[in-house]
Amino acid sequence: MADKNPFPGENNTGHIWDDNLRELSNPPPRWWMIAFWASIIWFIVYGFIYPMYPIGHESTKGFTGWTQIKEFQEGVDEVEAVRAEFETKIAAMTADQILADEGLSAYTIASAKVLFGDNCAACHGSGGQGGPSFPVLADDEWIYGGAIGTIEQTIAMGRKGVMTAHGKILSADEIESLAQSVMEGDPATNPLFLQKGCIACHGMDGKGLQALGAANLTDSVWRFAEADQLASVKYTIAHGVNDSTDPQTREAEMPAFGDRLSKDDIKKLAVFVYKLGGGQ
């Protein structure tokens, strides 16, 4: 091929395809060679400055002793140093006092967002809007009351109210009648409400006794909201809530977080929930 090279003096290798495609043997540009050797030198220097070369199960430490974990920890330490002043105040104050301090309250809410997301959002939604069969935290309807101390107690100790399953003592017609009264928001006008002992937990006016965690039956706020709300109310009356004697009972329990969160974290969450919009 080289003997029949149609491009003499071009410094090609003599490898020619399709009449004019050929391989040249020109050296790379000088700037490219400089960059190439500089990259090799930098690779070697980098390996001495930072952890890089594997030795057994570890790597060389580098002259600087830098590691990603060390840099991360330094960043965490910087953040903790800024937060220390606020955290010290929170530890020494009650939730009520935190709410009274506008600046500290704002810090607490910002700090508690992650806590809420990790521990509460799965059931109550990221904004406290509630999930299927889980209470809304962003309104002013509270079964046990919305005082900051009550919220704090609920988070720490949990809640598990009980409603007796009345399907064993009420007829289908009686259940239908009571459910209709509840749907109308005025159950106290139904004689069955008094006769069957509903007032013991829900009060004479049907607005519920917070001490017992009994629901307000007059506000049309449904703990178990379903497409067919009348059928849902009838089911609750028949099978109750957390009634161990009825295998079809509804289950509704707020777990206690006192054994998994610190007191300060519980205070933060209480303030956060209080400030979602409900409060008292």
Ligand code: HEC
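In this text, the rigid core denotes the largest set of C-alpha atoms whose superposition between the two forms falls within 1.5 Å. Numbering follows the first chain given and starts at 1. It should be emphasised that the depicted structure is a prediction, and the values quoted were computed from it without experimental measurement. First, how it differs from the form predicted in complex with the named molecule.
Here Glu141 does not count as shifted, since its C-alpha moves by less than 2 Å between the two forms after the core is aligned.
After superposition on the rigid core, displacement of the C-alpha of Ala172 between the two forms stays below 2 Å. Once you line up the core between the two forms, the Cα of Arg260 stays within less than 2 Å of where it was.
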The other form holds:
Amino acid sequence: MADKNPFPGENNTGHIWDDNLRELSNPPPRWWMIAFWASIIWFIVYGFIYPMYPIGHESTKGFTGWTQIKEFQEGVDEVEAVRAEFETKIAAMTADQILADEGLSAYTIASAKVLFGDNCAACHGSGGQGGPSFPVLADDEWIYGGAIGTIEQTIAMGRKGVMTAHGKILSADEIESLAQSVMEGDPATNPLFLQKGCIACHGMDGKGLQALGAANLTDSVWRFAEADQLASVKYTIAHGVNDSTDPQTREAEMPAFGDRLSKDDIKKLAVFVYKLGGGQ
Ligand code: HEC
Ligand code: HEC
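Return the form predicted in complex with the named molecule of this protein as a structure block, the form predicted alone having already been given.
Next comes the full complex, and the chain you just saw is listed first.
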């Protein structure tokens, strides 16, 4: 550092390095100072409005009493208020009446989508597309019937269609013959269909009795769809469905939801499923 300031009159601090590198003492620009003070004032005022200064384990509450939880709760209350209007209506209406009201149907379907995902999708697929032994809900073919009341009953009470295993009653030729007729979609013309008692559940015409959940055998919509459909039909005839006397029987049980879901939730799901398949 030089003894004498070799650069007088330029407002330097007297700190000089490498002969001519000087530190100047100029004030910061005015806009910068304004912003600086404004931010300090902002900080203090903010601290009075919102919770901020720590006192022990707590903090000052601020004039407005604002908290994150309160703001969240207000948001929840707002949503609940909008929903309450719909929910009250749904509770007071039948599924039929809900279907007749377009706005309410739309709300019901949106709300049931979550219920369906949580309770039904594991078996019926997320869009009701079904699976190897779980029926498709997104079509117009129904085992038990697509009337809104029937769907509601299916969900509340569950279903377990029973077809007796015929492996011990019928010869291999008879099973082959019946299976061929089913594949052709015209089982009723096969005399065995009447003789062997298939009509008791599938009806004289082979279209199935919905009250028993006996599949329609004339529409080529397969309840148990497999790559080799003829083999699948033969298997069903031989081993039946839910026949406890045959260890190889097909298992197909729709669980009851009456004790797991509220009445309103079941109503909503019925509307949802009805709309998936376009009803009956
Ligand atoms: C554990 C698997 C499983 C779950 C979970 C399940 N289902 Fe089912 N569902 C079935 C089976 C299997 C059948 C066919 C029963 C039969 O063939 O007798 C069925 C049948 C149905 C039917 C009758 C279809 C027709 O064609 O008549 C409806 C409607 C239905 N389910 C709706 C639902 C809804 C809504 C839920 C959710 C609340 C649900 N299911 C949950 C397995 C399930
Ligand atoms: C006791 C009633 C009952 C009798 C008798 C009966 N079925 Fe069934 N059958 C059913 C039911 C119920 C189902 C559907 C089960 C389900 O979906 O869970 C079914 C399903 C079927 C299926 C499967 C269809 C598909 O889409 O995959 C075939 C094939 C079939 N039956 C053929 C016959 C033939 C042939 C006879 C006569 C030898 C017969 N059934 C006798 C009740 C019966």
